[in-house]
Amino acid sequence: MSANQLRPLDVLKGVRFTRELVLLCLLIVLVVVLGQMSPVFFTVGNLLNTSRFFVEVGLIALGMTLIIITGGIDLSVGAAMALVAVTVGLAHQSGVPMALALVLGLAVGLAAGLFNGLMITRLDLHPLVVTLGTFALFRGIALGVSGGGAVSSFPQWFEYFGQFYLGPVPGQLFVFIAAVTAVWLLLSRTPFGRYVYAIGNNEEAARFSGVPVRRVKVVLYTGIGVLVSMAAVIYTSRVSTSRADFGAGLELDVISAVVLGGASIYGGSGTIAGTVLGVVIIATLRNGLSLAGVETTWQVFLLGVLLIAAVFVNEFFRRREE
């Protein structure tokens, strides 16, 4: 058969369908469909502006990817984000210099992650149980110390940090790109990254092979605490206020992005590229549906359907790779 007689299916036989390729195709389809639903959606300005709203979810999703690869989970990230934001706001309101208030916020986020990690590793408790408890604990502390009120009137330079643009590109996007690069290098180019995958594939075997399982888990939960702090600072700067209800429902978007990106809920698999695509898909979906006038309730419903579909797709790829 000559080259000009090749059928499309013959060409497709040579294509290796990876999770990332499927996600990329899904993103393209979403952009086309949502562009038809709203004439405002498919514009350069809107697409770039959308990136402003996925940076916080994206930063936390990077840390969640590593945790889920080990077979763990962290349900407290939204509550920890609120606790960090309230710490920064109240510290500034009480007269602490803004730079020092940011350091205190970073310390609180780090301490929250470290607390989760130590509870999980030292007491041998399941991450789901621990982080479900700290989800309530952190949110309760944030509500208690703030009284449910909001703190605003931040310095102009701090507000500028979360709202500035470099040309048409939001400045926060560069922070996200730097974080993606750092976490990707950590996971794919260092022995620590191999430890993460080894723990997810078989924790007992990894322990007998000399992998410092407890230490790796503590580092991962502490690391996501730092990423939560970064997300909280960016979000507080962007909206110019801090409240104890920040991050409500954030866990759904974060976990959805990671699972949609190909990380297995059973542990042992997942990539940073897949997570980034998952974050972009969810942000694009939410933005497009909002512009089309779809109610938030239906957006959450569609996100839930997408998450369930992602689990089935991931299971298909997992069995195919066995």
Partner chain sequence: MSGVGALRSVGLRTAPTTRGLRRWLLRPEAPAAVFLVVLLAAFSLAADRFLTPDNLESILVQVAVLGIIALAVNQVILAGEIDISVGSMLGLCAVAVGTVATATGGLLAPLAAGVATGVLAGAVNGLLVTLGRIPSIIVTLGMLYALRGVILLVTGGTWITQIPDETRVLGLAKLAGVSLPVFVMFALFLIVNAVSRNSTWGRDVFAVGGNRRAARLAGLAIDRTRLLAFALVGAFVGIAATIYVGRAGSVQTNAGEGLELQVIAAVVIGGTSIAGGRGSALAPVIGAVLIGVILNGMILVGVPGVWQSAVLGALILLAVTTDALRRRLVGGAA
Second form
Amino acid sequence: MSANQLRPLDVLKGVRFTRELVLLCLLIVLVVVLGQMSPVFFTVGNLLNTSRFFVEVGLIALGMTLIIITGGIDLSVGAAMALVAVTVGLAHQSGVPMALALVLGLAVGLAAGLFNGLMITRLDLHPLVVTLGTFALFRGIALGVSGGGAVSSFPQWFEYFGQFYLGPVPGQLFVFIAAVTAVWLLLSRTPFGRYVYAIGNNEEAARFSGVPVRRVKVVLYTGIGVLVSMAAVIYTSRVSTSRADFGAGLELDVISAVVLGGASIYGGSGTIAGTVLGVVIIATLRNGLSLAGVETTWQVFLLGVLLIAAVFVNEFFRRREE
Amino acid sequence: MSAIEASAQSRVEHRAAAAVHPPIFRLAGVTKRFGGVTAVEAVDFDLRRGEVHAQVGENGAGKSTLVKLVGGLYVPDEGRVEVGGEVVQFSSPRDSEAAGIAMIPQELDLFLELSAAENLFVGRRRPRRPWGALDWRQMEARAREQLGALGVEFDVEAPVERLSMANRQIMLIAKALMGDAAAVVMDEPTSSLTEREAARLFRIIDELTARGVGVVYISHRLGEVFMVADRITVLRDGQHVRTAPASELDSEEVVRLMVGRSLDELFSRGGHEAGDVALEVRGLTRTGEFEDIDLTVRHGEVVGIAGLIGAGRTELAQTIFGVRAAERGEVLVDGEPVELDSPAAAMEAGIGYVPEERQSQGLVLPFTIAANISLSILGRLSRLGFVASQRERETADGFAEQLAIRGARVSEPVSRLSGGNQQKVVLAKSLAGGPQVLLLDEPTRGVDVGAKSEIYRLIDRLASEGRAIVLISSELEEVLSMADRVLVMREGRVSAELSREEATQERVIAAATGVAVGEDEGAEGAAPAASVDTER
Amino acid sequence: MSGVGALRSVGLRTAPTTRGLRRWLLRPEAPAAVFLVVLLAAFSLAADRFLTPDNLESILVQVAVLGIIALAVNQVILAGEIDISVGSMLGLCAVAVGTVATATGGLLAPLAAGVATGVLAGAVNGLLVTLGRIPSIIVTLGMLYALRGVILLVTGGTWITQIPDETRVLGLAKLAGVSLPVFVMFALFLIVNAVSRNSTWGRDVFAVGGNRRAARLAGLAIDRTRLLAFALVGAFVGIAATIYVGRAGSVQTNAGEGLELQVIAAVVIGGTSIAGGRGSALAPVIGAVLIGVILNGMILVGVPGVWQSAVLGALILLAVTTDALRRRLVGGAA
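Having seen the form predicted on its own, the form predicted together with its partner chain:
Zooming out: every chain and molecule, the one shown earlier first.
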């Protein structure tokens, strides 16, 4: 390709047509439009309040981004969240001190992720199949042990995890920002992050280069288990209840956010910045449309269309670049 | 009279007839570029009825590009493709097949889950019953018939993934011959065949040419080429060098044309004193791949491993490197046993490996050159758990300079580099860990002559620095010129170990294909594979 | 021809006597079939009421909707794609069936409406995957949302009730003592099995899913093959929706929720590889029946219903683990 042959798109090259830029524009448009539709929307209080609803999805989406970059997927996160919530609830109900109950919940989330990771790496199974199985298994155990009942009446201090405000800022937003920073550093600055991208782009070459492919994967699935535990605790605290039907359909929101954020479902590409934008857009859409009086039906529809459109645009530009 | 002699005689007869007809196909001045790289430039090539026209050239000379131009996989940037005197535009393999040109597909193009019979018919008109359903019985019968014509018989109903490599290869040939092809293109058809199977293939070629079918024959083995070819075309670095009747050429001349300079100029190997034992392999075994391999390589020594494709060479190297799990046996580096469970452990012990498949095993293509070079040593390049990008770039720059990686900066994606320079990046990556033992698996595959000679110089330098080098190669000249000692593998075992002085083309090929060395000593010059047993 | 004899022994790695058994064990649905037999035996011993014609029939009726949809999704998975939109698609088709049924009555018109709706939705999936070149998991995930939205828009969130009896025939009637849904499931299985084995499209599905590159080189119509598979899912969902409406007698807006995962579970448990190219038309039926047997048997032996999902999950994991171990023991592709 000679340098003098300018194709129309080459002009745009200077602007670095990144996925994140597109998403940011989309978010701005969304905010402006929603602001027009609802006077309440454009208040700082509402914008911050929106964040209360996306932290659970957002935390899990961070882990999911790394998993999707390696070419994997985890469908079991919603079910695992229910399992953790039920564990915490039942432990508390049976007289275990709340702090210990939280530790138990964390351990269960970690074990659930570890189980996924070991099944996938030790038996060379497709992550989609394994986590489909654990999707049903974890949910089933949660339903089974809880008998479908709910636990509430948690101690007063437990509310801090999901209902604490620092001024107008919800407490869990700080947790989220800390987690975003940590995972962003991990992915973009450490050898581990480099391994994640290497596995997603060429797993065989990564293996031949001495990258501990299996260990990286086990760490990723275990890690998302820990993030799920955190999300479960925040959610349980926010709604002051633990039930086995928590997190139903959560995996789809999480995967949508990650994919909307530009991660390729085939693996190899994706960024934390993109995922955060994806999470915020979905949350804004859901919250903003509610405020604007748009029915939930439209929200679900728009979410589906947006997902397909976003990936289409993404693939379209990727192909143009080649 | 042997089959080969008989065929040689019959070929003389129909060669006379062939000259009367127009060529089956002709490439006239074709040029094909990929980005900035010219793969072939203004090449002429034609194939007449009933002849075997061989294409020879080094790796990267443009043979496979030419084949793909004929096969409709590539469209030439310049020049014409003519079939039967008419200019044609092939836009897909289907077009070239419809024009009567059959390609032997690659192993990759098999449907592993489907039966052998079905594989032969995928994409073709399948026999049907009167009410429209596929007629499996007839399909299987015709598959057996087709394979029978090639002198083999195996379970055509079993999935192809259960067939041996040799049977898969024969199946691929059978698939190419399914239609009524006027021309058949064979690209390294014997690379995984034993002597006996190769002899059968040559008989098939005779039958084909006797029917007026033209055969394009591409092979690294000059002995074979001189045995089957009527005409030979030599390519070098994408350029047409010479086309001449086989009778007017001899192997020395062909090698000289292929390399473009004398072999001494291409290969550089100084005399070095070998030091202590660096790598020792004892009784290493993976059933079905290789068994009871013993191997010793000293510091400063280059040991070549020759053999057919499928002889177990790559599998052996990958097991030493820990990519494959060893069943039995041990590996020692400088007398210390190596944990054979992961590449990381092997690298820790001082073993480096340059894999055979550059793009799928050697490189992460979207990564930058620097990120590829540093991938194995990120831990060492990190500070407080974070990758020190300064240190990473300096390391990469160092290797880029040392190995003369040209064409892009280290901060650019490795995919921008030419094949030869990409290969240097793979070499740099394997050297980054500072290995004492280096396993090189086809290190010059698909690189141009210039990069090749640089890689040979590098191998020589590494050896002179005291590293132990194992050189696996299917290019005999490479092994013979670079190695201090040659091991030949056949069907998973070491069939011969030859010193530099003992190692001749004939001996290596004999050991690789299973003819006793003793019988072969009288063989002349460059016709090593000519001692075919005649079967009946 | 002494050489042929030598080569023959290269070609056949095992003696002919063990070949038949070995080949059978290598069939994709073999572990599920063995497991199904073991389960049937175990439940028969554990619960008297299990091995009765009535109970077995009711199991098959229970899994008919699942089995029919799994038959078609199996083809999509064989072709190397995936369809996780069937839950919402079933809901939408049920709405179509219900709406037409309450307006016109009869069986054919609602059935046609259901199938047409399904084919339309399936074609949209297929076109977005083939022409839009969007990964199928994304397309069908998006459609899972979008179609559920369409259902709510169309119905305004209200249920469709009072489905006329003549429409409910497909879900409720019996023929020769066997319920129609069971007949429909087996008839569709026979058709798909014959097409899968004996038609060009059926074979191309395996080729396209097994080796996309080789399929392209062989000149197969990759896009058309996949598009047809997605459309087939729509058609079968339409038929299944008519059975569903017939049995339920009403249409709720959440009809079919979560069905997509059960369907994929049935396909995978049956032995079709999620990676494509490997499997059979029998696999989804065996998978669906296995799910039905285990859920039914559990209730009969007194396991509380809340454990259903856990058992289903364990079953999926057991099936794929067995398959992985089997491959290692019998030896897969080297």
